[in-house]
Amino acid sequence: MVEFKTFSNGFPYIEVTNSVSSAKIALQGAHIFEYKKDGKNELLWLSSLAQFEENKPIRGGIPICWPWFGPHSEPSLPQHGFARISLFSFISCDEKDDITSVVTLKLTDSPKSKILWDFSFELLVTISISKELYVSIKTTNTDIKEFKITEALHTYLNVENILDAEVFGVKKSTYFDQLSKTMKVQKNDLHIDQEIDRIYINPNNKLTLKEKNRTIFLQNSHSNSLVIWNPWREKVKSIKDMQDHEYKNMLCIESANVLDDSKIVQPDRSITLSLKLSSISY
(Lines of atoms letter the chains of each structure in order from A and count residues from 1; the text may use other names and numbers.)
(Lines give C-alpha, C1' and ligand atoms only; values in the text may rest on other atoms or scores of the structure.)
Protein backbone atom coordinates (compact mmCIF):
# COMPACT_ATOMS: atom_id res chain seq x y z
CA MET A 1 0.00 0.00 0.00
CA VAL A 2 1.21 3.50 -0.80
CA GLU A 3 0.00 6.69 0.88
CA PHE A 4 0.81 10.23 -0.21
CA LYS A 5 1.63 12.45 2.77
CA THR A 6 3.17 15.81 3.61
CA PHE A 7 5.02 17.28 6.55
CA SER A 8 3.45 20.29 8.25
CA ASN A 9 5.26 22.63 5.84
CA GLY A 10 3.80 20.84 2.81
CA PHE A 11 6.96 18.88 1.95
CA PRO A 12 5.69 15.76 0.10
CA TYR A 13 6.64 12.14 0.70
CA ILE A 14 5.14 8.70 0.25
CA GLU A 15 4.79 5.95 2.82
CA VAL A 16 4.89 2.38 1.58
CA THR A 17 3.85 -0.61 3.69
CA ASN A 18 3.45 -4.34 3.12
CA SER A 19 3.31 -7.38 5.36
CA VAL A 20 7.07 -7.50 6.04
CA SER A 21 8.45 -3.97 5.66
CA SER A 22 7.78 -0.25 5.42
CA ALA A 23 9.52 2.77 3.94
CA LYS A 24 9.21 6.52 3.56
CA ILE A 25 10.41 8.23 0.39
CA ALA A 26 10.62 11.98 -0.22
CA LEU A 27 9.54 13.02 -3.71
CA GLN A 28 12.34 15.56 -3.61
CA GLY A 29 15.42 13.59 -4.57
CA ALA A 30 13.55 10.25 -4.78
CA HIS A 31 15.12 10.03 -1.36
CA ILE A 32 14.33 7.02 0.83
CA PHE A 33 14.77 8.24 4.39
CA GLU A 34 13.24 5.38 6.38
CA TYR A 35 13.20 1.61 5.92
CA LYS A 36 12.12 -0.96 8.48
CA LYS A 37 11.89 -4.73 8.14
CA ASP A 38 9.34 -6.56 10.31
CA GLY A 39 8.89 -3.38 12.35
CA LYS A 40 12.42 -3.68 13.73
CA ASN A 41 15.11 -1.04 14.15
CA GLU A 42 15.92 1.30 11.32
CA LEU A 43 18.45 0.06 8.78
CA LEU A 44 19.05 3.62 7.57
CA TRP A 45 20.32 6.45 9.75
CA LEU A 46 18.52 9.80 9.73
CA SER A 47 19.80 12.88 11.52
CA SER A 48 17.55 14.21 14.28
CA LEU A 49 18.15 17.62 12.66
CA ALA A 50 17.34 16.51 9.10
CA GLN A 51 15.60 19.24 7.14
CA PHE A 52 12.60 18.38 5.01
CA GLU A 53 12.47 21.60 3.04
CA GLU A 54 12.38 22.55 -0.63
CA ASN A 55 15.82 22.87 -2.24
CA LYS A 56 17.63 21.55 0.85
CA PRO A 57 19.27 18.10 0.98
CA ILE A 58 18.14 15.61 3.63
CA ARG A 59 20.85 14.45 6.04
CA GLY A 60 20.47 10.68 6.20
CA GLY A 61 18.74 7.85 4.36
CA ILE A 62 19.97 7.37 0.80
CA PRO A 63 20.58 10.67 -1.01
CA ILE A 64 21.15 10.35 -4.77
CA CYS A 65 24.30 12.19 -5.82
CA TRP A 66 23.88 12.93 -9.54
CA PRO A 67 25.08 13.97 -12.16
CA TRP A 68 28.21 14.74 -10.21
CA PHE A 69 29.60 13.60 -6.88
CA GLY A 70 31.14 16.02 -4.41
CA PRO A 71 31.88 19.64 -5.25
CA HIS A 72 31.66 20.83 -8.85
CA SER A 73 34.60 22.67 -10.44
CA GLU A 74 32.23 25.64 -10.59
CA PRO A 75 31.76 26.50 -6.89
CA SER A 76 28.34 28.07 -7.40
CA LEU A 77 26.83 24.73 -8.45
CA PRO A 78 25.29 22.48 -5.76
CA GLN A 79 27.37 19.93 -3.88
CA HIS A 80 26.67 16.37 -5.09
CA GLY A 81 24.63 17.55 -8.08
CA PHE A 82 21.02 18.65 -8.36
CA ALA A 83 19.09 15.35 -8.31
CA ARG A 84 18.86 15.26 -4.51
CA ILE A 85 17.18 18.69 -4.41
CA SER A 86 14.92 18.16 -7.46
CA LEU A 87 11.26 17.11 -7.37
CA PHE A 88 10.75 13.70 -8.99
CA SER A 89 7.53 12.52 -10.61
CA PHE A 90 5.79 9.53 -9.05
CA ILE A 91 5.30 6.87 -11.75
CA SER A 92 3.95 3.82 -9.94
CA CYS A 93 3.90 1.56 -6.90
CA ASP A 94 3.52 -2.05 -7.97
CA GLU A 95 2.59 -4.70 -5.45
CA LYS A 96 4.43 -7.78 -6.71
CA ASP A 97 2.90 -9.84 -3.92
CA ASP A 98 1.97 -9.19 -0.30
CA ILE A 99 5.62 -8.84 0.72
CA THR A 100 7.15 -6.73 -2.08
CA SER A 101 6.37 -3.16 -3.12
CA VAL A 102 8.22 -1.57 -6.06
CA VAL A 103 8.17 2.22 -6.32
CA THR A 104 9.26 4.00 -9.51
CA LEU A 105 10.04 7.72 -9.73
CA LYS A 106 11.44 9.82 -12.57
CA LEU A 107 13.35 13.04 -13.16
CA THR A 108 13.80 14.61 -16.60
CA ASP A 109 15.56 17.70 -17.84
CA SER A 110 13.87 21.06 -17.48
CA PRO A 111 14.76 24.70 -18.12
CA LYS A 112 15.87 24.84 -14.47
CA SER A 113 18.13 21.78 -14.76
CA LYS A 114 19.67 23.02 -18.00
CA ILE A 115 20.91 26.14 -16.26
CA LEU A 116 22.95 23.81 -14.02
CA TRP A 117 23.76 21.08 -16.55
CA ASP A 118 22.98 21.63 -20.22
CA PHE A 119 21.87 18.14 -21.25
CA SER A 120 18.65 16.26 -21.90
CA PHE A 121 18.23 13.16 -19.74
CA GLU A 122 15.93 10.79 -17.91
CA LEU A 123 16.80 9.54 -14.42
CA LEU A 124 14.64 6.60 -13.37
CA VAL A 125 14.75 5.49 -9.74
CA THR A 126 13.40 2.09 -8.70
CA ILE A 127 13.02 1.18 -5.02
CA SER A 128 11.96 -2.34 -4.04
CA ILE A 129 10.76 -2.61 -0.45
CA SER A 130 10.60 -6.10 1.03
CA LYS A 131 12.71 -8.20 3.40
CA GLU A 132 15.56 -6.61 1.46
CA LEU A 133 15.87 -3.03 0.23
CA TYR A 134 16.85 -2.58 -3.40
CA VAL A 135 17.57 0.81 -4.99
CA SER A 136 18.62 1.47 -8.57
CA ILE A 137 19.18 4.63 -10.59
CA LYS A 138 19.04 4.37 -14.37
CA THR A 139 20.48 7.24 -16.41
CA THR A 140 19.32 7.59 -20.01
CA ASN A 141 20.87 10.10 -22.38
CA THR A 142 18.01 11.68 -24.38
CA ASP A 143 20.30 14.32 -25.86
CA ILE A 144 22.06 14.36 -29.25
CA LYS A 145 25.49 14.55 -27.61
CA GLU A 146 27.28 12.38 -25.08
CA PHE A 147 27.63 13.39 -21.47
CA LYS A 148 29.82 12.36 -18.53
CA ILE A 149 28.57 11.71 -15.02
CA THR A 150 29.77 10.73 -11.59
CA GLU A 151 27.17 9.43 -9.16
CA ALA A 152 26.55 7.72 -5.84
CA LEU A 153 23.88 6.17 -3.67
CA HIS A 154 25.04 8.02 -0.55
CA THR A 155 23.79 5.40 1.94
CA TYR A 156 23.75 6.33 5.63
CA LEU A 157 23.64 3.15 7.71
CA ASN A 158 22.34 3.15 11.26
CA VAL A 159 24.78 1.61 13.76
CA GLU A 160 24.43 1.11 17.49
CA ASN A 161 28.02 2.18 18.20
CA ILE A 162 30.55 3.05 15.49
CA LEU A 163 33.39 1.72 17.68
CA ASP A 164 31.87 -1.76 17.56
CA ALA A 165 31.27 -1.76 13.78
CA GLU A 166 33.58 -3.52 11.33
CA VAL A 167 33.47 -3.49 7.53
CA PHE A 168 34.46 -6.66 5.68
CA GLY A 169 35.14 -6.70 1.93
CA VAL A 170 37.67 -3.88 1.55
CA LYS A 171 40.76 -5.71 2.79
CA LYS A 172 43.73 -5.32 0.38
CA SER A 173 41.79 -2.73 -1.66
CA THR A 174 43.45 0.43 -2.89
CA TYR A 175 41.78 3.65 -1.83
CA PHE A 176 42.12 7.38 -2.23
CA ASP A 177 42.25 9.04 1.18
CA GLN A 178 40.39 12.33 0.74
CA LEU A 179 41.79 13.64 4.03
CA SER A 180 45.47 13.27 3.10
CA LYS A 181 44.92 13.35 -0.71
CA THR A 182 47.03 10.21 -1.12
CA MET A 183 46.55 6.67 -2.44
CA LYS A 184 46.81 3.91 0.15
CA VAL A 185 46.09 0.19 0.59
CA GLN A 186 43.66 -1.21 3.16
CA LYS A 187 45.76 -3.79 5.00
CA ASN A 188 43.05 -5.34 7.17
CA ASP A 189 39.30 -5.34 7.59
CA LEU A 190 38.07 -1.86 8.44
CA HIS A 191 37.55 -0.80 12.05
CA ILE A 192 36.72 2.89 12.45
CA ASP A 193 38.07 4.92 15.35
CA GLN A 194 38.66 8.30 13.71
CA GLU A 195 37.43 10.51 10.87
CA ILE A 196 37.29 8.62 7.59
CA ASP A 197 36.67 9.80 4.03
CA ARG A 198 37.88 7.25 1.49
CA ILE A 199 37.15 6.22 -2.07
CA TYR A 200 37.95 2.53 -2.61
CA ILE A 201 38.97 1.50 -6.12
CA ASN A 202 37.57 -1.78 -7.53
CA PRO A 203 36.42 -3.08 -4.14
CA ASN A 204 34.54 -6.29 -3.55
CA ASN A 205 30.93 -5.69 -4.66
CA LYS A 206 29.70 -7.65 -1.65
CA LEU A 207 30.37 -5.99 1.70
CA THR A 208 29.43 -6.81 5.27
CA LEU A 209 29.01 -4.42 8.17
CA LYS A 210 29.11 -6.34 11.46
CA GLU A 211 27.94 -5.04 14.83
CA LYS A 212 27.37 -6.75 18.18
CA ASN A 213 23.68 -7.40 17.54
CA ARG A 214 23.29 -7.13 13.78
CA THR A 215 24.99 -7.78 10.45
CA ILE A 216 24.20 -5.68 7.38
CA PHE A 217 24.90 -7.02 3.90
CA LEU A 218 25.50 -4.68 0.96
CA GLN A 219 25.68 -5.72 -2.67
CA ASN A 220 26.60 -3.17 -5.35
CA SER A 221 26.08 -3.56 -9.09
CA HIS A 222 27.73 -1.61 -11.93
CA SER A 223 29.94 0.16 -9.41
CA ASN A 224 33.74 0.07 -9.37
CA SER A 225 34.21 2.64 -6.64
CA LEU A 226 33.01 2.82 -3.06
CA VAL A 227 32.94 5.72 -0.61
CA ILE A 228 33.17 5.24 3.16
CA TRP A 229 32.64 8.29 5.37
CA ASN A 230 32.22 9.31 8.99
CA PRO A 231 33.00 12.88 10.13
CA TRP A 232 33.97 11.90 13.70
CA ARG A 233 33.86 14.15 16.74
CA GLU A 234 35.63 17.26 15.41
CA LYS A 235 34.22 17.68 11.91
CA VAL A 236 30.69 16.85 13.00
CA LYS A 237 30.67 20.16 14.89
CA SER A 238 30.74 22.00 11.56
CA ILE A 239 27.73 20.10 10.16
CA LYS A 240 24.63 22.19 10.89
CA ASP A 241 22.02 19.48 10.33
CA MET A 242 23.67 16.87 12.57
CA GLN A 243 24.07 16.82 16.36
CA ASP A 244 27.59 16.54 17.77
CA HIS A 245 27.09 13.03 19.17
CA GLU A 246 25.41 11.55 16.09
CA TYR A 247 28.63 10.45 14.37
CA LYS A 248 28.61 7.54 16.85
CA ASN A 249 25.50 6.04 15.28
CA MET A 250 26.09 6.31 11.53
CA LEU A 251 28.39 5.16 8.78
CA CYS A 252 28.15 6.03 5.11
CA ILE A 253 28.96 3.20 2.71
CA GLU A 254 28.24 4.55 -0.74
CA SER A 255 27.84 2.66 -4.00
CA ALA A 256 29.46 4.94 -6.52
CA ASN A 257 30.93 5.75 -9.93
CA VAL A 258 33.53 8.39 -9.11
CA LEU A 259 37.15 9.36 -9.91
CA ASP A 260 38.34 7.15 -12.81
CA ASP A 261 35.07 5.22 -12.53
CA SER A 262 33.11 8.14 -14.05
CA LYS A 263 30.74 7.15 -16.87
CA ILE A 264 30.29 8.51 -20.40
CA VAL A 265 26.75 7.98 -21.65
CA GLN A 266 26.17 8.11 -25.39
CA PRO A 267 22.92 9.42 -26.93
CA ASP A 268 20.03 6.95 -26.62
CA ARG A 269 22.04 4.79 -24.20
CA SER A 270 21.51 4.02 -20.53
CA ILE A 271 23.57 3.01 -17.50
CA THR A 272 22.38 1.71 -14.14
CA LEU A 273 23.83 1.84 -10.63
CA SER A 274 22.18 -0.29 -7.96
CA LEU A 275 22.39 -1.38 -4.34
CA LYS A 276 20.81 -4.19 -2.35
CA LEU A 277 20.68 -4.06 1.46
CA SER A 278 19.69 -6.78 3.87
CA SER A 279 20.32 -7.52 7.53
CA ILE A 280 20.23 -10.14 10.26
CA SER A 281 19.65 -9.24 13.92
CA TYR A 282 20.77 -11.44 16.80
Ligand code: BG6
The other form holds:
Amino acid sequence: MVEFKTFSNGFPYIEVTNSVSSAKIALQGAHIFEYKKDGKNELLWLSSLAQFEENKPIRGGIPICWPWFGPHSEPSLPQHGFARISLFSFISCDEKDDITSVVTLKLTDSPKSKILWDFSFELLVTISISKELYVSIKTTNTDIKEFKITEALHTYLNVENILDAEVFGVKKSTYFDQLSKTMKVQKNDLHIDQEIDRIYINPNNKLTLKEKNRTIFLQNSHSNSLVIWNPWREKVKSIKDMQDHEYKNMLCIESANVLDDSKIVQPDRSITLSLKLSSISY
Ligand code: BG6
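Same protein, different state: after the form predicted alone, show the form predicted in complex with the named molecule.
Now the complete complex, all chains and molecules, led by this one.
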Protein backbone atom coordinates (compact mmCIF):
# COMPACT_ATOMS: atom_id res chain seq x y z
CA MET A 1 0.00 0.00 0.00
CA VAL A 2 1.27 3.47 -0.81
CA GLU A 3 -0.09 6.67 0.74
CA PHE A 4 0.77 10.22 -0.28
CA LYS A 5 1.25 12.42 2.77
CA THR A 6 2.59 15.83 3.76
CA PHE A 7 4.10 17.37 6.87
CA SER A 8 2.16 20.33 8.28
CA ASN A 9 4.25 22.72 6.13
CA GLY A 10 3.17 20.86 2.98
CA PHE A 11 6.51 18.97 2.51
CA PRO A 12 5.49 15.82 0.59
CA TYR A 13 6.45 12.22 1.29
CA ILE A 14 5.10 8.78 0.60
CA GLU A 15 4.49 6.03 3.09
CA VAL A 16 4.79 2.47 1.86
CA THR A 17 3.58 -0.49 3.87
CA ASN A 18 3.54 -4.22 3.27
CA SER A 19 3.15 -7.21 5.58
CA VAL A 20 6.82 -7.26 6.70
CA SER A 21 8.11 -3.70 6.38
CA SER A 22 7.32 -0.04 5.88
CA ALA A 23 9.15 3.06 4.74
CA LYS A 24 8.78 6.80 4.41
CA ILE A 25 10.30 8.48 1.38
CA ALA A 26 10.47 12.24 0.81
CA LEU A 27 9.82 13.30 -2.78
CA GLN A 28 12.56 15.86 -2.28
CA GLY A 29 15.76 13.94 -2.91
CA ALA A 30 13.98 10.55 -3.33
CA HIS A 31 15.14 10.39 0.24
CA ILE A 32 14.19 7.38 2.34
CA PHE A 33 14.12 8.67 5.92
CA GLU A 34 12.47 5.78 7.75
CA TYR A 35 12.54 2.06 7.21
CA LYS A 36 10.94 -0.43 9.58
CA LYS A 37 11.28 -4.16 9.41
CA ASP A 38 8.81 -6.21 11.45
CA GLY A 39 7.45 -2.98 12.96
CA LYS A 40 10.81 -1.85 14.40
CA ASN A 41 12.81 1.15 13.24
CA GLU A 42 16.05 -0.68 12.80
CA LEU A 43 18.60 0.32 10.28
CA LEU A 44 18.40 4.00 9.46
CA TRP A 45 19.23 6.85 11.80
CA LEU A 46 17.24 10.08 11.60
CA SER A 47 18.24 13.16 13.57
CA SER A 48 15.73 14.30 16.19
CA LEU A 49 16.28 17.78 14.71
CA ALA A 50 15.90 16.73 11.04
CA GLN A 51 14.21 19.42 9.00
CA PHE A 52 11.67 18.61 6.32
CA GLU A 53 11.77 21.78 4.29
CA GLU A 54 12.12 22.75 0.68
CA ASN A 55 15.74 23.22 -0.41
CA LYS A 56 17.17 21.83 2.84
CA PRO A 57 18.85 18.42 3.05
CA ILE A 58 17.37 15.96 5.55
CA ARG A 59 19.82 14.88 8.30
CA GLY A 60 19.50 11.10 8.37
CA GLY A 61 18.12 8.25 6.28
CA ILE A 62 19.77 7.90 2.87
CA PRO A 63 20.51 11.25 1.19
CA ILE A 64 21.53 10.88 -2.45
CA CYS A 65 24.67 12.89 -3.22
CA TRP A 66 24.58 13.57 -6.97
CA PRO A 67 25.98 14.68 -9.48
CA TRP A 68 28.88 15.57 -7.25
CA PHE A 69 29.96 14.41 -3.84
CA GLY A 70 31.26 16.84 -1.20
CA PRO A 71 31.96 20.49 -1.83
CA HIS A 72 32.08 21.80 -5.42
CA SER A 73 35.15 23.70 -6.60
CA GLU A 74 32.74 26.59 -7.14
CA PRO A 75 31.79 27.34 -3.49
CA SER A 76 28.39 28.85 -4.32
CA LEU A 77 27.18 25.42 -5.56
CA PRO A 78 25.51 23.13 -3.02
CA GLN A 79 27.56 20.60 -1.03
CA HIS A 80 26.87 17.00 -2.21
CA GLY A 81 25.14 18.17 -5.40
CA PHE A 82 21.54 19.21 -5.99
CA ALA A 83 19.67 15.86 -6.14
CA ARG A 84 19.10 15.80 -2.37
CA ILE A 85 17.37 19.20 -2.52
CA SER A 86 15.41 18.61 -5.75
CA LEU A 87 11.82 17.45 -6.05
CA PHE A 88 11.56 14.06 -7.77
CA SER A 89 8.52 12.79 -9.66
CA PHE A 90 6.74 9.73 -8.38
CA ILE A 91 6.70 7.09 -11.13
CA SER A 92 5.27 3.96 -9.52
CA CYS A 93 4.87 1.75 -6.50
CA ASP A 94 4.61 -1.91 -7.47
CA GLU A 95 3.62 -4.59 -5.03
CA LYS A 96 5.72 -7.55 -6.16
CA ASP A 97 3.98 -9.80 -3.65
CA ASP A 98 2.65 -9.08 -0.18
CA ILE A 99 6.18 -8.66 1.22
CA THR A 100 7.93 -6.46 -1.33
CA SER A 101 7.09 -2.93 -2.50
CA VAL A 102 9.17 -1.30 -5.20
CA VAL A 103 9.03 2.49 -5.44
CA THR A 104 10.43 4.34 -8.45
CA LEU A 105 11.12 8.08 -8.53
CA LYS A 106 12.71 10.22 -11.20
CA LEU A 107 14.57 13.50 -11.59
CA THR A 108 15.31 15.05 -14.98
CA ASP A 109 17.06 18.25 -15.97
CA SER A 110 15.17 21.51 -15.70
CA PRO A 111 16.02 25.18 -16.31
CA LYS A 112 16.88 25.31 -12.56
CA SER A 113 19.23 22.27 -12.69
CA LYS A 114 20.93 23.60 -15.83
CA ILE A 115 22.04 26.71 -13.93
CA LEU A 116 23.82 24.43 -11.45
CA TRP A 117 24.97 21.75 -13.91
CA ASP A 118 24.58 22.31 -17.62
CA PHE A 119 23.65 18.80 -18.79
CA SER A 120 20.51 16.87 -19.74
CA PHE A 121 20.05 13.77 -17.65
CA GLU A 122 17.66 11.33 -16.08
CA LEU A 123 18.22 10.05 -12.54
CA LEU A 124 16.03 7.06 -11.72
CA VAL A 125 15.84 5.92 -8.11
CA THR A 126 14.45 2.50 -7.25
CA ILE A 127 13.77 1.57 -3.64
CA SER A 128 12.69 -1.95 -2.77
CA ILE A 129 11.17 -2.30 0.68
CA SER A 130 10.99 -5.75 2.17
CA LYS A 131 12.87 -7.69 4.88
CA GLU A 132 15.87 -6.10 3.17
CA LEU A 133 16.19 -2.58 1.86
CA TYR A 134 17.53 -2.10 -1.64
CA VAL A 135 18.29 1.29 -3.19
CA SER A 136 19.62 1.90 -6.67
CA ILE A 137 20.31 5.12 -8.55
CA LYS A 138 20.56 4.95 -12.32
CA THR A 139 22.09 7.91 -14.16
CA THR A 140 21.32 8.26 -17.87
CA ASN A 141 23.01 10.81 -20.05
CA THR A 142 20.27 12.30 -22.27
CA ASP A 143 22.62 15.02 -23.51
CA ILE A 144 24.69 15.10 -26.68
CA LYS A 145 27.96 15.50 -24.74
CA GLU A 146 29.55 13.24 -22.13
CA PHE A 147 29.49 14.17 -18.46
CA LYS A 148 31.40 13.17 -15.37
CA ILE A 149 29.79 12.53 -12.00
CA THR A 150 30.71 11.62 -8.46
CA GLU A 151 27.94 10.25 -6.26
CA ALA A 152 27.07 8.52 -3.01
CA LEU A 153 24.26 6.83 -1.15
CA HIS A 154 24.99 8.67 2.10
CA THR A 155 23.51 6.04 4.43
CA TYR A 156 23.09 7.02 8.08
CA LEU A 157 23.03 3.80 10.10
CA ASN A 158 21.43 3.69 13.49
CA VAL A 159 23.83 2.31 16.12
CA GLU A 160 23.06 1.65 19.76
CA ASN A 161 26.49 2.83 20.92
CA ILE A 162 29.17 3.85 18.45
CA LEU A 163 31.90 2.72 20.87
CA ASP A 164 30.61 -0.86 20.66
CA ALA A 165 30.42 -0.87 16.86
CA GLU A 166 32.98 -2.44 14.56
CA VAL A 167 33.14 -2.27 10.77
CA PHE A 168 34.47 -5.24 8.80
CA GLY A 169 35.40 -5.01 5.10
CA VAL A 170 37.90 -2.13 5.04
CA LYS A 171 40.92 -3.87 6.58
CA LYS A 172 44.06 -3.32 4.47
CA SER A 173 42.25 -0.74 2.27
CA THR A 174 43.91 2.53 1.37
CA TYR A 175 41.90 5.58 2.28
CA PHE A 176 42.00 9.32 1.83
CA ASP A 177 41.73 10.90 5.24
CA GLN A 178 39.58 13.99 4.68
CA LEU A 179 40.66 15.37 8.07
CA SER A 180 44.44 15.33 7.51
CA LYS A 181 44.16 15.39 3.66
CA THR A 182 46.59 12.46 3.39
CA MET A 183 46.44 8.90 2.09
CA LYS A 184 46.66 6.17 4.74
CA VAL A 185 46.18 2.43 5.06
CA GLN A 186 43.59 0.81 7.33
CA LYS A 187 45.55 -1.80 9.28
CA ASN A 188 42.76 -3.53 11.19
CA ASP A 189 39.00 -3.76 11.22
CA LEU A 190 37.53 -0.40 12.08
CA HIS A 191 36.60 0.65 15.58
CA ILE A 192 35.49 4.28 15.92
CA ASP A 193 36.41 6.32 18.98
CA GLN A 194 37.02 9.75 17.42
CA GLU A 195 35.96 11.94 14.50
CA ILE A 196 36.20 10.06 11.22
CA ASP A 197 35.85 11.29 7.63
CA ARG A 198 37.49 8.87 5.20
CA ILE A 199 37.18 7.80 1.61
CA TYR A 200 38.24 4.17 1.23
CA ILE A 201 39.59 3.08 -2.14
CA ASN A 202 38.59 -0.39 -3.38
CA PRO A 203 37.09 -1.66 -0.12
CA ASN A 204 35.31 -4.98 -0.03
CA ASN A 205 31.86 -4.57 -1.63
CA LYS A 206 30.38 -6.50 1.28
CA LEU A 207 30.67 -4.73 4.63
CA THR A 208 29.48 -5.66 8.06
CA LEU A 209 28.73 -3.41 11.01
CA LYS A 210 28.77 -5.48 14.18
CA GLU A 211 27.20 -4.26 17.39
CA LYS A 212 26.54 -6.02 20.69
CA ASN A 213 23.03 -7.09 19.78
CA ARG A 214 22.89 -6.78 16.04
CA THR A 215 24.82 -7.13 12.78
CA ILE A 216 24.08 -4.96 9.75
CA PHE A 217 25.10 -6.17 6.29
CA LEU A 218 25.79 -3.79 3.42
CA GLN A 219 26.35 -4.90 -0.13
CA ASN A 220 27.42 -2.32 -2.70
CA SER A 221 27.30 -2.75 -6.45
CA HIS A 222 29.21 -0.71 -9.04
CA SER A 223 31.03 1.13 -6.29
CA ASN A 224 34.79 1.09 -5.71
CA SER A 225 34.91 3.79 -3.06
CA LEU A 226 33.30 4.10 0.32
CA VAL A 227 32.91 7.02 2.73
CA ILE A 228 32.80 6.54 6.48
CA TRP A 229 31.82 9.58 8.54
CA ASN A 230 31.02 10.47 12.12
CA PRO A 231 31.48 14.10 13.30
CA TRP A 232 32.13 13.08 16.93
CA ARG A 233 31.66 15.27 19.97
CA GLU A 234 33.31 18.54 18.88
CA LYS A 235 32.22 18.87 15.24
CA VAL A 236 28.66 17.79 16.03
CA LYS A 237 28.25 21.12 17.85
CA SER A 238 28.55 22.94 14.53
CA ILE A 239 25.81 20.83 12.91
CA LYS A 240 22.60 22.64 13.64
CA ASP A 241 20.19 19.85 12.70
CA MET A 242 21.79 17.32 15.07
CA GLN A 243 21.79 17.25 18.88
CA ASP A 244 25.19 17.20 20.60
CA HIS A 245 24.83 13.65 21.93
CA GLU A 246 23.49 12.13 18.71
CA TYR A 247 26.90 11.30 17.21
CA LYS A 248 26.90 8.30 19.59
CA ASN A 249 24.01 6.69 17.77
CA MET A 250 24.91 7.07 14.11
CA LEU A 251 27.52 6.08 11.60
CA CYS A 252 27.51 6.98 7.93
CA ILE A 253 28.73 4.22 5.63
CA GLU A 254 28.34 5.60 2.14
CA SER A 255 28.43 3.54 -1.06
CA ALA A 256 30.18 5.85 -3.46
CA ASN A 257 31.79 6.65 -6.78
CA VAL A 258 34.27 9.35 -5.78
CA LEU A 259 37.91 10.38 -6.34
CA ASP A 260 39.40 8.09 -9.04
CA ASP A 261 36.15 6.12 -8.97
CA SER A 262 34.23 9.04 -10.54
CA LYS A 263 32.23 8.02 -13.62
CA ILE A 264 32.15 9.39 -17.14
CA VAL A 265 28.79 8.77 -18.78
CA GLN A 266 28.55 8.97 -22.56
CA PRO A 267 25.39 10.20 -24.35
CA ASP A 268 22.58 7.60 -24.28
CA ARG A 269 24.49 5.48 -21.76
CA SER A 270 23.59 4.73 -18.14
CA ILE A 271 25.39 3.76 -14.96
CA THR A 272 23.87 2.38 -11.77
CA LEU A 273 25.03 2.50 -8.16
CA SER A 274 23.19 0.33 -5.66
CA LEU A 275 23.09 -0.80 -2.08
CA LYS A 276 21.43 -3.68 -0.27
CA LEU A 277 20.98 -3.41 3.49
CA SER A 278 19.89 -6.12 5.89
CA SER A 279 20.34 -7.01 9.53
CA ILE A 280 20.02 -9.68 12.15
CA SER A 281 19.41 -9.01 15.83
CA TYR A 282 20.35 -11.32 18.66
C1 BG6 B 1 30.21 13.17 4.46
C2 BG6 B 1 31.47 13.95 4.18
O3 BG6 B 1 29.92 12.35 3.38
O4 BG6 B 1 29.13 14.07 4.67
C5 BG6 B 1 31.74 14.92 5.33
O6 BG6 B 1 32.55 13.06 4.00
C7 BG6 B 1 30.52 15.81 5.55
O8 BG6 B 1 32.89 15.70 5.02
C9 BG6 B 1 29.31 14.92 5.77
O10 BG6 B 1 30.76 16.64 6.67
C11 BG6 B 1 28.01 15.69 6.01
O12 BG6 B 1 27.74 16.57 4.97
P13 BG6 B 1 26.45 17.49 5.02
O14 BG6 B 1 26.56 18.41 3.83
O15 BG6 B 1 25.26 16.59 4.92
O16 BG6 B 1 26.49 18.22 6.33
